[in-house]
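First, one chain by itself: the form predicted alone, in structure tokens.
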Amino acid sequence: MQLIINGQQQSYNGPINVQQLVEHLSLQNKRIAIERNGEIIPRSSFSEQLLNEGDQLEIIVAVGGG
């Protein structure tokens, strides 16, 4: 399955949900926001949101500091 993540095409085997993608990218303990095809995905539904071939995702990681 081909996904476009932050403008970069990436390949994954078989169906994958947003939670699995987050874990694959080692972002599970980070403050993130994910947009799929122009719509924000609530964190509470990451495990329910199956990704589809060609989905375009933007993943933003919040960085703290002063």
Contents of the next structure:
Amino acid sequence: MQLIINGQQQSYNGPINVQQLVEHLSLQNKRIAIERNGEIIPRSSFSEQLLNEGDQLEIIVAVGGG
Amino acid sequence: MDTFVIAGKSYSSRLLLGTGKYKDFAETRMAVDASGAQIITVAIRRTNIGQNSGEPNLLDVLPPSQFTLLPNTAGCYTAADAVRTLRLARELLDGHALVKLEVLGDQKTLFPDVIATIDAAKILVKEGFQVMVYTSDDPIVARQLEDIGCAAIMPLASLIGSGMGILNPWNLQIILDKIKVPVIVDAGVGTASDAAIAMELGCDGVLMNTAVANARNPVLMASAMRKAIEAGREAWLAGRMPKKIYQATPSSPSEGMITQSPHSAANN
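Given the form predicted alone above, what does the protein look like in the form predicted in complex with the partner chain?
Next comes the full complex, this chain leading.
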């Protein structure tokens, strides 16, 4: 299954949910937020959200800025 | 105690500090502590994926339990991008609604696109955000943003990161006369006296980043800015004396002099 994560194409052996993806990326204890195809995925529903072929994900953090 | 209120929460520090451009997170934290800032801006960016899993996180250094974090939309050139960024920020910060909106219009000057800013502000206010909005020093735009329901109006003093100081105090004065919500100078402050001047004009606070981060000693500059803002605020509250060109008045008594004044000596 092909996903586009932060603009990069990534291959996964599906099916995979958002929580599993987060763990695969070693982001499970990080302060992040995720958007899928333009819609925010609430953190509480990560493990219920199954990813689909071609999904575009944005995974963001807070960084220094003014 | 002299406090100011933004979106229902009261703050004793009138210095709002950005967290960009420091050498590392340790210096960021030391500068924040030296500044006394309670409201700290952060940017929202893509995380690194597949690498740097042990990378430190800004929110571990500046935890939301200790500071009011103000996520910004720096780098956004459309209303849609700014709104999208702040929706993500609200999810990241567990429903936190206080945000800094900026929609830029030009890469060279980073001047705000005020039309797009107004469009974004309308959407964000409707969605329940408390919007502190970066804008030009145009008093009419400031009033329109206040009418939309923004929580604070944040006019520039000069271009972002320029350190040029307050180029148009008269426009700021007009904005301060008209606007009821807090007015915070955002961008352009270069050194402590600039921050003091903003406060002496009657601004409710100053938001700065580069003036501190790009100082030779950022932590010492953070401390200087804290004092400048306190001094400027106190001077504003105290009410300065009127300026009197060609109306010199001595501070010491005119009577009892052991010498005659030049005027009476010339007449003798």
